[in-house]
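Just one chain follows, in the form predicted on its own, and it is written as structure tokens.
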Amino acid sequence: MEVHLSTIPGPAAPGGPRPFPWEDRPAGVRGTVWRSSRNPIVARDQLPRSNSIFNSAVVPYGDGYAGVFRVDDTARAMNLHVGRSPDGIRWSIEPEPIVLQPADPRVAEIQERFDHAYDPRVTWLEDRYYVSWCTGYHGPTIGLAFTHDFETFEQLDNAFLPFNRNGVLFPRRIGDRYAMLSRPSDGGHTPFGDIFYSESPDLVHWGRHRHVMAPVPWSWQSTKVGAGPTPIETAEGWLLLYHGVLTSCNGFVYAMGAALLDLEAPWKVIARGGDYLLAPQVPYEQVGDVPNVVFPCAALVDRPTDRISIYYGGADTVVCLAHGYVPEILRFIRSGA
């Protein structure tokens, strides 16, 4: 009997009811997710001073959408704005960057330091909204911090020390504490990487490391893989979107890809898919600042349906938008296609 997510509690953030961003399967598309005919959603130059807007975080707020948008400027600063939008497609994005307050005076010592703020991701974790994001300070590391409407963030430590991305929380405590996936870097643009997982009493102390998954020789994840989307519970285990990396003679080459890890053991992979989900196949994910990048960042699910909207950045330059079914995406991980 096949399990469909309206069964399965889930973190239900403030607000709605909303519009769900989607567009049904196109006719003679084969794939088990799909993109937007409204590709790409935000243009690279949307705000003034914007090279680039890509790699970006949406979550459910109020009657619409709310999200934390990687802003690349005209200097190539990187930073982070909020965004927010009536119905997931359609985004209003903040011309500055967030400002974030200090959760405690500790933290104001590494706001001193600050090199850059990028790849953000947004989590409704108990009462309130976590970012977490790869921040400059001496190399490489996890920033975090919350907010509770989208206007004051504060800034807790960051979770790791240099070099780290790709940091990611689970909506919800696994037994009594926080948990995270992080790709443990170089201070470069890392020809390595496998996730792992951490956990931690306070979101301020992290560890009990565990290793989850490394990258597959020989195939489209054989150079690194990282952590996408907060991930979903489903009866099965926990849905991980995740990309992956190969170095092919022209450079880099990110796609999507998914797998299944178990509820209350994270790092234990149940299974996992062999082919990409999604891979930089047109003009938009092939062209650009960085060509051939489908970066996923955020998912949204509509429950009663089993529907799930994917936001991914395409070649660094802007924001996307994927479709598909939770279940077809579950079975597509069974089949290890």
Ligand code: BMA
The other form holds:
Amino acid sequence: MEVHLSTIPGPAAPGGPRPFPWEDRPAGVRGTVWRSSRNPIVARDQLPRSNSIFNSAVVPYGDGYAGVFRVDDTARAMNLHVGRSPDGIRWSIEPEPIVLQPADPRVAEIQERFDHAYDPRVTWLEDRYYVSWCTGYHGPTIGLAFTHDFETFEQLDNAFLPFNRNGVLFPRRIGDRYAMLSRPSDGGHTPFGDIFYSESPDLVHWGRHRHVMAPVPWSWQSTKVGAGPTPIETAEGWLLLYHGVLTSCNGFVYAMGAALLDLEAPWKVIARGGDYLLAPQVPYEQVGDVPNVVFPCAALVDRPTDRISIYYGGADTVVCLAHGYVPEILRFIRSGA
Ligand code: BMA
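Would you mind giving the form predicted together with beta-D-mannopyranose (BMA), to go alongside the form predicted on its own above?
To see the whole picture, the full complex is given below, headed by that same chain.
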């Protein structure tokens, strides 16, 4: 099965050309995706007051890359910080958190108190970059903001009621509606979780919620599943990388899987990999503030070559990078392996 991503008239962010962060598959690796030899690419103590930097999202920007990083500080407050990179690998991260300006006066009502902001995703959509993240408003829910330049950010209203996590926008409208995946949750370390689809005419009012995917009993994804990076448009459907969680006798284990969603009705799952794509098996994924976590939040695709580079958090402590080829991931999904 050959899939040429370059045939998809996908929305492209401005700027470039820029170097694509990449390493060839090392000899002897049998998985569909492989880890960067430079992992972790962001250290936990890269900032003067960072306890950990992980679960972060990057996008092409200018002649390099920009991103929104989850930084937990040494008081263990969780916040979002801007990062910039010439090559997608060496990151310079702002020591101060992003300041969100209210996009309209009513948004100020939800800014009256700051609880936390974590697990960002960034999506180029129409003419700007949108950030979605888990925001504290009487419990976790989905925050939304946009930026043109990674200098100023305007906050929109929260997309959903609490409790919700892992809100991920599609990079174009579906029909004439904006679309988002999310995972309704509870206020704690949720022992359940399905992926849902919602749509909106204006990125403020969300409805027509549809079920997309449930956990799979007796598997690596038996406890909960949540969307990872912004879905990637291919000729076959939307490639969705996601996290799946199982509950072991020592707690949750977070791994990465892949599924294919219908292009014009993305709540319909075309196919879903049976195995995990990447599970916590090396020290920086197994040992950290939360052991055994591989948590993907962003992916870059080099469309002419079908190469994909996936950014994920390791053990809630560091930022890591993995590589693969989109057609091989699609084959992996199709094989249901
Ligand atoms: C979730 C979130 C994620 C984290 C995961 C594993 O509830 O807090 O940020 O990676 O737990 O601890």
